[in-house]
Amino acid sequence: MKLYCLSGHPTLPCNVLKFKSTTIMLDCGLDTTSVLNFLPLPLVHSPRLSKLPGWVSKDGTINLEKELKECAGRVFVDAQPEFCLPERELLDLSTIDVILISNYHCMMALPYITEHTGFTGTVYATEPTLQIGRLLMEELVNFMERVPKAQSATSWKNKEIQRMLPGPLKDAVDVWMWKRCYSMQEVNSALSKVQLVGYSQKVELFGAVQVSPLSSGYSLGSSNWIIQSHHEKVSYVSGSSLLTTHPQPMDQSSLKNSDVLILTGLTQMPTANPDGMLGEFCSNLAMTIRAGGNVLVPCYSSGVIYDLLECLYQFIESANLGTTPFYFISPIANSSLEFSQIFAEWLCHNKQTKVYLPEPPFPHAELIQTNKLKHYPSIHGDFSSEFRQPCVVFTGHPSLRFGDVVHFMELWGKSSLNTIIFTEPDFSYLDALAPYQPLAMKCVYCPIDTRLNFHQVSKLLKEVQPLHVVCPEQYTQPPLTQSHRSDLMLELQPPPMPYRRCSVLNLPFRRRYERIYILPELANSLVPSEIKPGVSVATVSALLHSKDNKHTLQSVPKPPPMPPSKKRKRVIEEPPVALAPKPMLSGAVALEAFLATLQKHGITEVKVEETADGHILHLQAEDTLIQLEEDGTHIVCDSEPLRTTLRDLVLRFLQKL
């Protein structure tokens, strides 16, 4: 069993796991961070922007002015952003069978390896996942397509020239795997690959392995997998949460028993409380709001604004917010708001009960009826008609690169009154800031991740007992900011096995037996003889049939007869014999009392030598030896009389069959 690492990003894995004989991937998230490398996108013409000079090395020799420009002593690429793809030289990835996607989340990478590696496979995933996954492609595809670039920089992917660049892009690995986004008709033809699964559904894998997706307790429809044969298990944990949120609690019952684990996506923000920081999003935003100042709020169009908006629906009130709007701009604001309230057997069991009222699960309905939340697809049409300040406004893209969020900063930041809070943790904030420096306005981070923290984890494990963990290496140390906290880190026993990007794992436990179905009529042949109390074994000669990863053992056909030959044979030949098998021997042969046969029989010089596999016998007199092993027994002696009579005693102590 191996296990394939295509993904350096805990939180955004791809993994392929080769079990019997199947290849599975495990989720293919992809990996946005290497947009902070690039400028923003802005919808309006930037003067700001387009007047930023060029990059040229101190020493002249290196001019890409056309491709690098300096803002605030960093330097950014000037062309369309570009995303850092799993790796795709480490196996054939034509050759994988099914994708098991956890969450909409992971799943951003999809078009990448269904549309070009030729793959021929399906792809599983529950409902919410895959419409949520739908929107959120959809809305990347669009923030692309608005804003088209262009030109294209490859000269900076140069190594030479790469090393000689400032920090971070001199820093930046896989550079000529990093791609532009995809388009939406290749988004489609990806998403009609996908076959939808419901939890604790069993999916039969040629009959080889049964997959089933559990409740993980992260976001709508969010799954771990368990990977099962008729012997062996592993478990997929991958983004997943014990908080009380909007989404169904996770299951952790059906992860016990696992030969493996295999453990990704963690929190990212170990040491930050969900509570305590949407505590401190609504007070921030309101001292604002009360100063007369806007709050701008970048984040993902699903998942954690259902919660913001809750928490806000909430506080309004008590905070004396009422008069203030809330927008939400995004292309798929209407479509995600909605999705929320239609899923409901996806949802935890208060807002599950809601439905039957009935009620719209979530508050967000309500604040929509009111007017104080309005969402609209983009800042152009009727928003920039009815747009009033002071107010809250919601819109992606979280890394600050593209989206409508780009337009909001420009407008927002040169006041001090505005405030941009950050709640999403996939970005670091200084660097998603770093081409709008200076910057007047607040900055605000209040990272909300729901998923496991390492003492959950750590609690989790000691209860579900997996044989081995595996999970990638950043789990097995601090954080680097944070070296001397060992809390940050997992602590096993056996220690976890971890993996980086492109390394490939022999996983620890082999497969030691398989089912075999058995035909009635050759059951029915079977002579059993009982060698222990309640223990019956029978020896059996049988074809074996295998198809589908299903073996089967049928009756020996007969020889078909001999067709009459004509010419005539002088002798009869006779029939050949069939020669009886041989019996089969079984039990172990007990020392104490084979030492006291041999003393009977007269043999009385016997000495006795430990091994690691039983017992060494040296009869010393007549020049013989005796091993006496778990799996058989080993007569090594010149006297053919006495080896015989050693041969009988040894049966003495054996069953036959």
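Since we're looking at a predicted model, the values are computed, not measured. Each form is matched to the other, and the largest set of C-alpha atoms that superpose within 1.5 Å is called the rigid core. Positions refer to the first chain, counted from 1. What changes on going to the form predicted together with the partner chain:
- Comparing the forms between the two forms on their rigid core, the Cα displacement of residue 533 stays under 2 Å.
- Remark: with the core as the superposition reference, the CA shift of residue 543 between the two forms reaches 2 Å or more.
- Once you line up the core between the two forms, the Cα of residue 162 stays within less than 2 Å of where it was.
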Second form
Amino acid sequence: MKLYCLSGHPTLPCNVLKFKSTTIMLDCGLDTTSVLNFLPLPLVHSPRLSKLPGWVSKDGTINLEKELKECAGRVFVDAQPEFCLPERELLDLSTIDVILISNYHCMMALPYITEHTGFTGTVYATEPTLQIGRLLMEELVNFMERVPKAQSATSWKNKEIQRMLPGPLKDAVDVWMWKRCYSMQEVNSALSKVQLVGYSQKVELFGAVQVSPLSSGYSLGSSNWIIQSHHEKVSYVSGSSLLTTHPQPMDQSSLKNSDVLILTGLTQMPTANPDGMLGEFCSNLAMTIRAGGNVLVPCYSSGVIYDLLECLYQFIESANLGTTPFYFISPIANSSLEFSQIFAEWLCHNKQTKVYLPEPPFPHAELIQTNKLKHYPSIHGDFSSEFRQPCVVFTGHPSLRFGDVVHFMELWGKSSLNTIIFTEPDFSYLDALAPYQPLAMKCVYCPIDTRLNFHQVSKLLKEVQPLHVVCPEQYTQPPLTQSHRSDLMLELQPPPMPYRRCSVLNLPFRRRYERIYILPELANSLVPSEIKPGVSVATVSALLHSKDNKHTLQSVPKPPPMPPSKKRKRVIEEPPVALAPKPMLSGAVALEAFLATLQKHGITEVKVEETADGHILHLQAEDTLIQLEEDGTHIVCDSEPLRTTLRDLVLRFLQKL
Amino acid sequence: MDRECVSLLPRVCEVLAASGSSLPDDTILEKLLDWFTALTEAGESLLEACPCLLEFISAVIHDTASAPGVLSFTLRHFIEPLLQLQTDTSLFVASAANQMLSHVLLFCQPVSSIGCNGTNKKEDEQNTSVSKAVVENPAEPMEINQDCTAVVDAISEYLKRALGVPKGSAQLHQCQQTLRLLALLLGQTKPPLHDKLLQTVTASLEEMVAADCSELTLPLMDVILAACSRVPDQRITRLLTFMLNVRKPADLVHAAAAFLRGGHHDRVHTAQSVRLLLLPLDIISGQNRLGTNTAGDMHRFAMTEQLKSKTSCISMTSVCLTNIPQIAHMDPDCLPCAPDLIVSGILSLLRICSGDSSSSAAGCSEVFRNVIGSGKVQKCALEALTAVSNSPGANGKLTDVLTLLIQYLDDPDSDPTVLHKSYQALVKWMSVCTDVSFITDQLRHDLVQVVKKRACDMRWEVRDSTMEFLGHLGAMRVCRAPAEQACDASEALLGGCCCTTPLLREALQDPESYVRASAIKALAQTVMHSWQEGAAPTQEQTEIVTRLLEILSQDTEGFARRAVVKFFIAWFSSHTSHTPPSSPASPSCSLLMQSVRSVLSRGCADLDWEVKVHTLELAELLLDKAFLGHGSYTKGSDARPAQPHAYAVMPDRAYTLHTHGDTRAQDAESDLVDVLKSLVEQGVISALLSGLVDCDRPVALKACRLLITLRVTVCPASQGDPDVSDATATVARVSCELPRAGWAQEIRKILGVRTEANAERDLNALNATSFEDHSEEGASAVSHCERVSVCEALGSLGLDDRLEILSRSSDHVHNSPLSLLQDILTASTSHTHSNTQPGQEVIVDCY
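Next, report the structure of the form predicted together with the partner chain; the form predicted alone has already been given.
Next comes the full complex, and the chain you just saw is listed first.
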């Protein structure tokens, strides 16, 4: 059993598991942090961004004026932003049988895997994962296509040139792997390969293994996966949460008794408690609005935003923010808000019960009804006429490199009354803000990451007790910035197996058993004999039939029937007597008793010699040797009658089957 | 004891003696005993007053057989069962038995200088019954001495037997109980007996101390500390040294804490205990501040190991922190390090608790990870930090402390209690700070930001603490620099009203009433200074006043409304104390007086009795101010001295009694008329009258007292001095309006009734005033018309009678010994009665 690690990003994993003749890809996360090296894509013409000076090396030898621009003291690539893809060279992607998706954040690289690679397999995901994943992909494509940039920048990727560039471009890795965003057509094609599954539904893969998604409590439809054969069980734990937010709670007990547990997607903010961050978010928001400023919340269009809106729903009354408008701007804002309301069966119990009242599960419906929350596909159109300040705007993309957020950064960045509150943990907020500096706007970083923290995961692992744990290497040591915090790492016995990008791990367990079925008629013919209390053994002669990784013992086919005899009425159809196999023997020859028996039969002069495997008996008068070993007995004798006698004596001590 | 009780008591005794275990309500005996105890303490001799008690006692004592639930003891039959009860599984029984034994033993002390003539013993056995034994001092002294020796011997013997290394939980319990008894005995007995006891048990104690049993640490410490409280005994001192040296780390810490609590002055052991208690702090923060000390180093290793376990780490650290206040104020010679190092230690610990990376680098990671994020440790440490604010050398740490506290206030993960304690610590540190000049602008800025943020917190507890904090700062005076004048702390730290007032005003809209109340209180503390000047009221001032009056009339919660009235009390009293009475009314004064009128009228109509009482307090202040200097006015309506309001700066006013000469009488009278008129106008009189007929006793009482004071001041005539009545004729013409409905109906009714009752005198007085003046006002006062003469009303309301009724506690009828005795008798009757009617349960409530 092997694990190929195509991504080193702990929360955007992409691993391939080879298990019992199947090749299973676990998630295909897309690392979008690479976009931070690119200039923002403004929706409205920005004089500032359009007049940036090009970059020329100090000595003038390298001139990349067209590709690289200097902005706020840093150098950015002036081209359509590119993403860092999972490794595509480590193994042939066309050999992948299935892809298991755990949540919509971990499927964004899907088109890069399934398209133009020869992939012919199936993708398994839950319905909310597929639908919201589709929305997020659509949004991404939309963000890119709204601000087309024909130019692509490749010269800077030249190793010799990249070496000369200022940081952080100089330190960017695998830049040749970076790719532009996929098209809508590719998205549709990739998503057409998805087959929907429900929690705990068992999917057979070629009869060899069974895969089954379990609720992971992180987002709508998010799952962990169980991959098991009859005798082996591998658990794949991706983004999971034990907090009471909107999704169905995490199913922990089904993870028990795993041989291997692949652990990814822990919180990226182990020291930031989500509750505290939510409080921080609310108080900073209220503080800004009271002072007459606007609040900008760069966020993904699905996920934590539902919880933020719910929290604000309760908070705006107590903070006297009743009249402040809340805007949610995204090409998929409407669909996201509505989809969340229809996936009732994927929600936590509280929200599910609301559906039967009937009430919408999420209170954002009421915010929309009362006109407190308004959503728009973009800043163009209706929004510009209805826009009223001070207000709170939720919009993407959290990287601040594309999407409507770019416009608000340009619009509000200059006033110290305004505040930008980062809630998504995926991007370093300082890097995200880099092209907008100097910035007067107040910045608040309250990343809300509801995924498991180290304390929770150690408790979980103590409970489910996997034999082996495999995890990204980042989890096996304290964070770089807090090297003394030994509580911020996994401490397990045996220690977890770390992986990094491009690792190939031999998973540390050997398959020892295989299940074989036996047909009833064949089973009926068996004659078991008890070899020790509770254990019976029978010999079987049968035909082993293997198909689709299923093994079945069938009766040996009968020879063709005898030609009918002439005297029909007397014929008794007797089955042909198969050659009776020699009985099998079991047991051991007890030396003392055997010697006594020999003596009874007149053999008295016996010299016993002890060997490594047993004993050699030298019958001196008969000039005969008997070798008694654990798995065999040899009688070396010239006289056949004597040999037969001796053989029968030995057989008395053994059991026949 | 009054006669009635004395007459009832014999019958009650009979009932009790007869009823035995079948007492319907077992709390009555307890109450009876409480009452007896109170009587005895008051110096009455129960036995003299009620000889029947003796009979009763002996009856109960000899009646054990008939009452299985009642356990009674006399001096002979009686030690053994008591000693058994001493280890009873019920905590109440055991502790009562312990108390009893110690009483008995004290009673038996050879030097019999004890004044008590009896001991009461109560015990409660699973709610079934109460038994009591009143041990009386019998008559024969010789007999007693013999008995006493026997008792002492019995107890000593028992102690000797019961003490020992426990095996099993039953024995452990017995040991703990016996140690408790021993501690009690050793703490109270005097030398001969004390020494005898000690001699008896020292060997057993040594054995137990050596056994190193964690559960016995504290009881053992108690015994040892009680033992060495008298004359230091070498063996006991050795035991103490042993307890503080050779035990498990957690036990050591507990022993050391117990030692410090004991308040002993043994330097060696104090130093040792302090070192032990500081050790966990030292280990966690990774700073070797305690210097080198062989014994300490010996413990350091063991304690480090122990601290690696999360639960013991948190509990040990908490014990240490709770003892730090005491340590910090000790003689520096006893301390293993300078006091300011203790402050640094607490600071490091707090930094580690919040996950700060820099300060934990030196410590053992397996240890400090246990306290990261622990709310319990944070709370204890903040309390400790608050307590050490005035320890020597602490002032030098102010910047560090401030930085840390601001960091705590900013931390998103701080829970409301931690934030509250951080605020408290900050206030305390600021209050002892003599010079705030070195607080950097950055710190100030950070604090302002964090306070602004917390004022918008999601949790109301946090918003509430923030408001309280603003109030505390506003009320605190600090010096900006050594030479400069003092200013309030919110000015020095937060930049004054421009920062705090908007926050407080915003909080007036808070949905949580506690927050609104705290904000109002804080406003009173912060804005008062700036409102004292006579300048025209600012728009802000007017808006605040409007909002406060709005809260008073509309808020659904009593807290907020009470706070509003208190706000105006504070404003009014600070205003009066800062402006001489003769000065012309300033514009801000008129705003104040206007609002006071609204407060009086709205406050009196409130449904909350506290709001009404506070409103009357405001009325009282107005009276005080109005009659300042008037001879017959005595400040303070109550018998008790007037209490200064929590946040009012009370002027040191002396009310000297002027003797009015004839020449000045006229002036004084016209003054009085004006004053009374203005009081009517301000609504003070209406407030008092409506208060008088209020259904809440405290309100009515207060109003009644004030009205009596007023009557004494303005209407001496009504007290029946005919000579003065002429002089105050004009005063009597001052009238006040009675509205048609509500309280005024009530007043009218009283006036009507009174007039009939005292028809002649009252009518005469009335006629005199009204005819002389040819005015109809006075005459019409008693009839059903709108206005009533104030003086007449004061005279006719029957204030003195009302005061007498109101002064009695509302439950005076029900909660007297007499009623208790009556209840018992009634209960016994109904109990007997209920026996005849099975199934009918009689619930007796003695309250």
